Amino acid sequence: MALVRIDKFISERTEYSRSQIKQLISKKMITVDGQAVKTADMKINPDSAKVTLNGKEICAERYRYILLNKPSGYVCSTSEHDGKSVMELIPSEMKMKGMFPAGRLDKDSLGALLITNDGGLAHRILSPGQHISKIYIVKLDRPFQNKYIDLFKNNLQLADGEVCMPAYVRRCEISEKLAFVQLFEGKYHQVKRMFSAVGNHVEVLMRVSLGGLILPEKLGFGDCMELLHKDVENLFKKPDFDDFCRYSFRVFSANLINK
């Protein structure tokens, strides 16, 4: 493995600039294998060196994957001008340069959102040809009707004439106004527009699954966790919708039933 400069290594894995890293080195806040770094041009093996910044180890991986349980009131944007950004919810020690939300949830929507700096992975997830499964739980204005099942499955036409790919929908066992939806595409406001097309209205929407990556029960709104490689691989798995609804309804319905 080729050796790299310590300032380059840290710059690629944090939000610090090289000039800021030099200042941290002068304050003896950066160590390599337990020894304080003296110069920014020190060379290290990125695969074996243990690098710490202010006592916290810096991961050797260049890409980072974070699962956020998005709360209401935050926008899926990296710009400060769009309002409160989901990026504000990521702790500084978990951030890396170039991180962005891989996908979108409306400002008032909740749930699973992937934050990463891996543009290649994001492209695979968002590519129309990939059709990553996404599962949502929604709170409806009016009771769920069984006719929705066939309507969603048979290329539902939206109010503007746009036609949806086949989707699955199922009433949540705990309430007649809660339902699960599984999509394989990502049209603008799609879940809300689909229910509008069948004469209902979505009051609250929460995404609970991205492929086979299911939002952990203990991850509260506004909290996030770093994903392992095996977790990232789950993005491209397709969960069984009926099994998911059967075993997950109590976990996720509690988040919406009182909203």
The other form holds:
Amino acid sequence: MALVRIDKFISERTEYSRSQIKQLISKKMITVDGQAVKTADMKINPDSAKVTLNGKEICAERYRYILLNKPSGYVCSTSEHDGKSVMELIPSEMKMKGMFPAGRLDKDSLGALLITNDGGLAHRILSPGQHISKIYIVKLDRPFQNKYIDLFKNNLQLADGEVCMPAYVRRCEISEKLAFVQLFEGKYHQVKRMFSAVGNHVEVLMRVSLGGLILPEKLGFGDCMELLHKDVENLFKKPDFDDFCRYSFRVFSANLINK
Ligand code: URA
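And the form predicted in complex with ligand URA, for comparison with the form predicted on its own?
So here's everything in the complex, that chain up top.
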């Protein structure tokens, strides 16, 4: 294994620049295998060295995948000019250079959002040919009607003439104003526009799964967690929508009922 400089190792895995890392070294805030680092050109084996910054271990992986439970009021942008960014919600020890939200949720939408610095994976998830499953729970203004099931399944046409791919919708057992929707594409404001096309209105929208990855119940709004490799692979699986609705309605409806 090729050895790498400690400052390069850290700068590739955190938000710190090489000059900031030099200062951290002079303050003895960086250790390798329990010993304070003395110089920025120290060489380490990236696969075996245990590197800490301010007492927290730095993960050897160069790519990081974070699942955020997005609260309302944040935009899916990395620019400070668009309003409060979801990136502000990622704790600094989890952040890496080049991270961005891989996908979009509206400012007022809630739920599962993937944040990563792996452009290749983001491309695979977002490319229109992939048809990754996305499941949302919505709170509607008016009661759910069974006719939505066929309308959503049969290439629903939106107000501007755009035609949707087949989508799946089910009333949530607990309330006539809650529904689950499964989409395999991501048009602008798609869920809101689909309900508007059938004469209803979405009051609250929360994404509860991305591929086969289900938002964990313990992850509160604004919280995030690092994903493991097996979770990332799960993104490309297709969940059974009816099973999902049957087993998950209690957990997710509780999030929306008081909103
Ligand atoms: N559809 C919407 O209308 N809004 C979202 O945030 C996501 C899907």
